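Just one chain follows, in the form predicted on its own, and it is written as structure tokens.
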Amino acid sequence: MGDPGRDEPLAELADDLRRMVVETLCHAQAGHPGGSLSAAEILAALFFSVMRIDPRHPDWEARDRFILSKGHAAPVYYAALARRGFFPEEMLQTYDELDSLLQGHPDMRCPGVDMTSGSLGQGLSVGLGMALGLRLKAIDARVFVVLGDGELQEGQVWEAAMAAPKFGLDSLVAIIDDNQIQLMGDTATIMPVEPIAEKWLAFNWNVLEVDGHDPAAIVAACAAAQAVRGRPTVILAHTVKGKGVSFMENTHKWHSALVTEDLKEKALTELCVREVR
């Protein structure tokens, strides 16, 4: 099997992932649209350009590891895995069904999933452990952890943030999907996490900031992180909640909401027009 999607421009791939997310959530009548759509370029960049992975051998020991700490964005994760060839795209229609490999939050039974996640705040700690384990085994692989900005309200994130530089884990890259909206409203109103960059700098991380909807910028930031020695990198990716679907953008109402058939068609129409442009 080849590498599906590898030759397709990353921006187009991101919109393909968005369409797959919308169709999956409409079929399931469950899930989280807003945070899935905001992370599309991040996942496209990682799975189709940055990470060293082999869909034919998902447990390859020398692979790069990926953790979706904001596990509620599983729909875009599954879309990326399917499009990359870890499992047939038709399997997306089983999302959130009883006994499916594609549960509402990532489950390690699914090919390509390196951590069962969903309880916010835990992913960075596990990523730290993975990076230490790879070092002990002398495996030259990287660990990428995607967190939500609202997730930064969890104390465990900052314990891991304190520990990773102490161990000099330059193979560890955290990417923050900074869409500034969480379940019940704006992060700035519920529990402010700003200034984010300054906080990570204070913990001695290498800090990079990018437009989270510019795949080339994300790829470049990951390359820059690889050149840094002796400390981990955090990439602050500025994004839009619900990106690509006008009625889902910049509102907490679409953090978790049902995608009806008529809204699916409206969303897909917008995404197809966006692709043509």
Contents of the next structure:
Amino acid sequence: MGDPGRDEPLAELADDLRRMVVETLCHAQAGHPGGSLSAAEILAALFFSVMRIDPRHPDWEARDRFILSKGHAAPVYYAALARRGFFPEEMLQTYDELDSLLQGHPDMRCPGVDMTSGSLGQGLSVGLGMALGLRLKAIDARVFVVLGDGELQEGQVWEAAMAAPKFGLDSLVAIIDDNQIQLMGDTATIMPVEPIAEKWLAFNWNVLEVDGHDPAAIVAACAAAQAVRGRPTVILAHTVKGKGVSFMENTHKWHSALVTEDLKEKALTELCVREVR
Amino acid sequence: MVEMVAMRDAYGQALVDLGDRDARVVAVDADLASSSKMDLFAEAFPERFFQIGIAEANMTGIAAGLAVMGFIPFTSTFASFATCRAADQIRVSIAQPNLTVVIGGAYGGVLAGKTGKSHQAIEDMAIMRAMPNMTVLAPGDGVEVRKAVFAVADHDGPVYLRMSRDPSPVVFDDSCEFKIGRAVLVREGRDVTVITTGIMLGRAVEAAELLAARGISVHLLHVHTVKPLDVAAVAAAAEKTGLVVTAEEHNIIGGLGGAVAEALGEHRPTPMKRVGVADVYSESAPNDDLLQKYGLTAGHIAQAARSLMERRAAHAQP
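Moving on from the form predicted on its own, please list the structure of the form predicted together with its partner chain.
Next comes the full complex, and the chain you just saw is listed first.
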């Protein structure tokens, strides 16, 4: 056994993760489909190409760190960890069950989960602390934090955004899954966060924008971030909420909703058609 | 004359000495290090000190990240801001993953340098005590503060360390034992038990003297660890006299008085009085005026003890 998934094209891996998400959510009869599906390419790019990690040694000190600040997208995180070999894929069926390591929101008792999260807005501060810790320990590793665009409404995000450039933390990479929809509706209606790129520029970050469903673009942006010294990078990934399942796309109704058996089959069929196209 | 030492001065020096001994110790501050006295650490170890500015939530999250990396972070802000403003960051990013972070609560209680209710902390111990995994310490003097700083470095899991601002009487000497979770019997007595935490220790010692002058013998138990409470010691102290006065510079709800009442209610129901802030917000005023108005002096402790004894005597009448 080599590294599971390492040789597969990232786009196909992303759709694998989507199928796993749909199966997991249907089985659990709980969870957040929309924000999990929008982040599939981001997670695929990070866990199968960008990050220096070793599933056989999840606590390897020199590994890159990952924080899912938008913790409700846990299903796609678990799918990526399972597919990458941090734990058996069958374990996904325990999602949200009593005593499971796969909690509704990520818990660091789970192999591969570097930080507990769930209450929005907290991950970037923790990532900043990790990056400071890596520097103190002279470990050359990076910290990736994935946030949602709705999450940018939390004030703590901007406290962290203000602080990271002060410390010149070029090892810190924030990725915004900008699917433009939150629980109650369009982010632009609920509480506008635009212009996002300009805000981070004003806070002295290196700002990159990508199509968040183009894995190669995400990988390239992460590489470009590595070349920038003395400044943290934020990658604004433009995505579609519910991406890959037609009836879940671009609607807040699938932020958090139950996937029935019928809808699961419909979703899986669509995702298989994507695969062979 | 009783020697007076400010807990924060003891804290600053202890942090420096601990930092000298243990390279894992790091410090994060929300622009109050000169008040908390963490500035001594900042001067001694600038590479291990991180100034985060007036952003308690961010500071708390950064501390969590440093803890994940194997460091022992101490945070620095006022007790009120640490526990109220950053409560959710403590809960989700520190207490739930059970990370070893020492949340420093400077200016605990009502003596906050004439700043008033926004800067006073009377809810901090209640909030911290309600979080699973959290240890809540309120040392009784500068000596205990120093011992607490060294004790928490060997402790696994989050700690809230509450301290007072102004000089307070030194009660213990350096030979005293400080063990997290173990209450300290300060004085043996037979008539009434006084249980204290934090800065109320000095006032309770004074109250015991006042009562002794009237022929009342006080059994004095000091609880520097409000959580986990030393239930055995509290129950034994209650059993000794059958009457308990708790004393804390905190709301009478949710802090030491609450913890002792919960424990005794289950293990040894005992008549009690809780000395503390009576569920009201305080104000800015000179220290002595505040302590007098909000019922936090030695005299208030002594009065509570006497009223318990009078009640018992009245019940004992045929």
